[in-house]
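The chain below stands alone and is given as C-alpha cells, in the form predicted on its own.
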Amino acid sequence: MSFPSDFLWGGAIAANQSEGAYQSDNKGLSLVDILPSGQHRIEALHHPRKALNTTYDYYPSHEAIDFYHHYPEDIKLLAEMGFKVFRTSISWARIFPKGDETTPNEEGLRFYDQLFDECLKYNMELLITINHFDTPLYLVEHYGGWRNRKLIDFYLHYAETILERYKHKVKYWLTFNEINMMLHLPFFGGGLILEEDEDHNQVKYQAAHHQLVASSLAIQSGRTINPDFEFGCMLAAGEIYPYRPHPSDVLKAQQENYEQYMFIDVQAKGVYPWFTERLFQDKNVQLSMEKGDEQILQENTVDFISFSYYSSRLTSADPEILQNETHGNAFSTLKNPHLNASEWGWQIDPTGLRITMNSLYDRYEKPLFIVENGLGAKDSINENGTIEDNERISYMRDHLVQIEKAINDGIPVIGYTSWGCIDIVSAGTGEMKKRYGFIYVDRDNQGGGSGQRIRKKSFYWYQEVIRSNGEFK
C-alpha cells in the first residue's frame, strides 16, 4: 500500500504572512499588523499591550511577499509543481474591517473570488482556514478578543458570509488554525491581552470555549449552506515523550498529551473529555457555559482531523531536569539527545510524525490531513543562480516516508500540504530569512528586495513527488 490515488498533494500559506497590502481595498487592521520582527516580535507576542503602545520601524505583515498582487504568478508556479490542493486563509479584516459590521467589504470578497478562481483554473482544490491568527484588531481593543462571548456572533456572521459566498468554490474548511495555541500564545490564538492581576488560566480556557462553540456553529451553518462541505479542526501537534522511563515522567507526558488533545476532543467527539473535571479543578478554572452550548458542541463535530507537525517534544516530572528546557518554538521542550535540530532549535523527528498520526487516529478514528509540515532554514542563491536546499529535501523526504508507513498502518489520510510552500514571513519571529518554501522570494528581514520568485531545487523534487504520487522520494 502506498499513497492513495486521490491523495491531495499541495502546500499551505496564511493570509497574514503572505498577502501584504495591509490597508488596500478597505481592509482593516488585524492583530498581526501591530507585530514587529525579530526579538521585538517575540517580546510583543508575550506582552501585546506594549506592541499596542509602541511604534516600530518595520511591520512584516504590511507588505509581506505581496501575494495580494502577485497571486496569479504564484498560483501558476504552484500549478507547475502539480499541486492538487492549496491551503490558505481568509483575512477576517478584509471581509469585515472592524469585525463587528453587518455589511461585508465587497472589495475583500472580490479578491478571494479572483484568488480561488485562479486556483480552480488549474483544477486545484482549496483548503481554507476561516481564522488563522488574524482576529481584527478592533475586536481586540474594543471587546477584549475571544474572552468576550460576543465574538461568537461576530465570527459566525463572518463565517456564514464566506461559506455562502464560496459555497461552489471551496470544499474543505478549517474553522480555526492550531486552536490549542490559545494556551501557549494567547494573543495570537485569541486576541487576548492578559493583565497581571487576573487569572490567566481562567481567561484562556473560557476564550477557548467561546471558539469551540463558534466552530460548531459555523459547521452547523455550513452544512445547511452546502451539505458537501468537509470541515476539519486543526491542532498544533507533536507527541510528548517522557524524558526517562521513570513512571513519574511517563505520567507527566501522558497528562501533557491529554491537555494538547483537549480542544480536538471537543471538536471531534462533541464533549469535553473525562479528564477536564480534574484539570479545571487543578487550574482553578470555572468554565461558564450558556444553555445549549453542550448540545451545539455534540451535534456539530468535524469530518476530519487536520494538524501541523514540526517536531516531537520531551518532558519530565523532575523540576531540576526541567530547568534545561529549550524554547525553539511556541512550545517548551527538553532536548532529545537522539535527535538533531534545525537552525531555530526545532528538533527533527520524522518517526514522531508517524507516532502522532497513530495517536490521533487511535483517539478519533477520523481521516487525517497533514496541513503543515516543513523545515525553516536559511537559503542562499549560488553564483549560477540556483538554490540547493538539500536539507529541506531530506527533511521532507524522511517525513513523507513516515506518512506512507502510517498509511500502511491502516490510517486514512486525505492529503499533505507542506508549510510555506512559497517563502513567507515567519509567524513566530517575523523574519524572511527563516524560509520554508519551494519558491524563493527575494525579500529580506527589513522588507527590502525585488520580490522576484525563484524556483529552488526542492521545487523540482516536489514536482516529481507529486507526479509519481509519492513513489519518487
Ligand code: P53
Second form
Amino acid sequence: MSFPSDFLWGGAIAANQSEGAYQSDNKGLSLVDILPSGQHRIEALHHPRKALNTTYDYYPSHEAIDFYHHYPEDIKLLAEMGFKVFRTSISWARIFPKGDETTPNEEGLRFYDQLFDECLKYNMELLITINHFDTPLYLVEHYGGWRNRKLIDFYLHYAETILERYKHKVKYWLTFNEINMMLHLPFFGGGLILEEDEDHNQVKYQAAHHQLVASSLAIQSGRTINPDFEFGCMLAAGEIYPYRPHPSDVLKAQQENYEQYMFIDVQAKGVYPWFTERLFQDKNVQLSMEKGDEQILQENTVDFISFSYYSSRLTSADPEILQNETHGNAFSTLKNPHLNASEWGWQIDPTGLRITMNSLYDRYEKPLFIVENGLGAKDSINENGTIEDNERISYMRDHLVQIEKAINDGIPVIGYTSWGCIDIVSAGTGEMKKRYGFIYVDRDNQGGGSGQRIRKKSFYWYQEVIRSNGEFK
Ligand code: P53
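One more: the block was the form predicted on its own; return the form predicted in complex with the named molecule.
Full assembly next; the chain just shown is listed first.
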C-alpha cells in the first residue's frame, strides 16, 4: 500500500497573506491590515490596542504578492506541478466590508468566482477556509470581535452567502483556520483585544464557544445547500512531549495536549469533552451557553479532521526547567536536544507528524487532511538564476515518508497541502524573507522587488512527487 490513487496533492495559502489589493473593489479593512512586520508585528499581535493606535511605515498585507491580480499566472504554475487541490481562504471583508451588512459586495464575490473557475479549468479541487485570521476590522472595533455573540450571526450570514454562491465550485470547506489559536494569539484567532483588567481565559473560552457554535451552524446550512460538501475542522497541531520521563512531565504534556484537542473534540464529537468542567473550574471560566447551543454542536459535526503541522513541542512540570521556554512563536516550547530547528527556531520533527496523526486518528476516527506543513526559510538566487532549496525538499520528503507510514498503518488520509506553495507573507512575523514556496516571488521585507515568479528546485521535485503519486520522494 502507499498513497491512495485519489490522494489530493496540493498546496495552501491564505487570502490575507497573498492577495494584497487590500482596498480594491470595495474591500473593507480586516484585522491583519493594521499589522506591521518583523518585531513590531510580534509585539502588535500581543498588544493589539497599541497597534490600532500606531501608524507603521509598512503593512505587508496591503500588497502582499498581489495574488489578486496575478492569480491566473500563479494558478497556471500550480497546475504545472500537477496540483489536485488548492487551499486558500476567502477574505470576509471582501464579501462584507464591515462585516455586519445584509447585502454582500458583488465585486468581492466575483473575484472568487474568477479565481475558482481558473482552478477548475485545471481540474483542481478547492479547499476553502471560510475564516483565516482576518475578521473584518469593523467587527473588532465596534463589536469586540468574537467575544460578542452577535459575531455568530454575522459569520453565519457570510458563510451562507459563500456556501450558496460557490456550491458548484467548492467541495471542501474549513470553517475556521487553527481554531485553537484563540488561546495563543487571540487577536489573530478571534479579533480579541484583551484589556488588562479583565479575565483573559474567560473572554477567550467564551469567544471560542461562539466560534464553535458558528462553525456548527455553518455546517448545518452547508448540508442543506449541497449535501456533497465536506466540512473539516482545523487544528494547529503538533504533539506536546514531556521534557523528562518524570511522571509529572508526562501528565502535564498529556493535559496540555487535551487543552488543544478540546475544540476539535467539540467539532468532531459534538460535545465538550469529559475534562471540561474541571478545566473551567481551574481556569475560573464560566461559559455562558444559550438554549439550543448543545444541540447545534451535537448535530453538526465535521466530516474530516484537518490540521497544520510544523513541529512538536516540549513541556515540563518543573518551573525551573520551564524558565528555558522560548516564547518567540505562537507556541512556547522547550528545546528538544534531539531535534534541529529552522532559522526561525521551529524544531524539525518528521516523526512527530506520525505521532500527531496517530493521536488524532485514535481520538476521532475520521479521515485526516494535512492542510499545512512546510519549512519557512530564506532562499537565495544563484548566479545562473536558479534557487536550490534543498533544505525545503528534505524537510518535505521526510514528512511525506511519515505520512506514508501512517497510511500504511491504516490511517485514512485525504490529502496533503503544503503551506505557502507560492511564497507569501509570513503570518507570525509579516516577513517576506520567511519563504515556504515551490515558487519564488521577488519581493522583499519592505515591499520592494519586481514581483516576478521563479520556479525553485522544489518545484520540479514536487512535480515528480505528484506525478508518481508519492512513489518518488
Ligand atoms: P508563519 C504559529 C505557529 C503555528 C502555526 O506561520 C501558525 C502560527 C502563526 O504564525 O500559523 C499557521 O507564516 C497559519 C498560517 C501561517 C503558517 O502557520 O508565521 O495557519 O497562516 O502562515 C506559518 O511562518
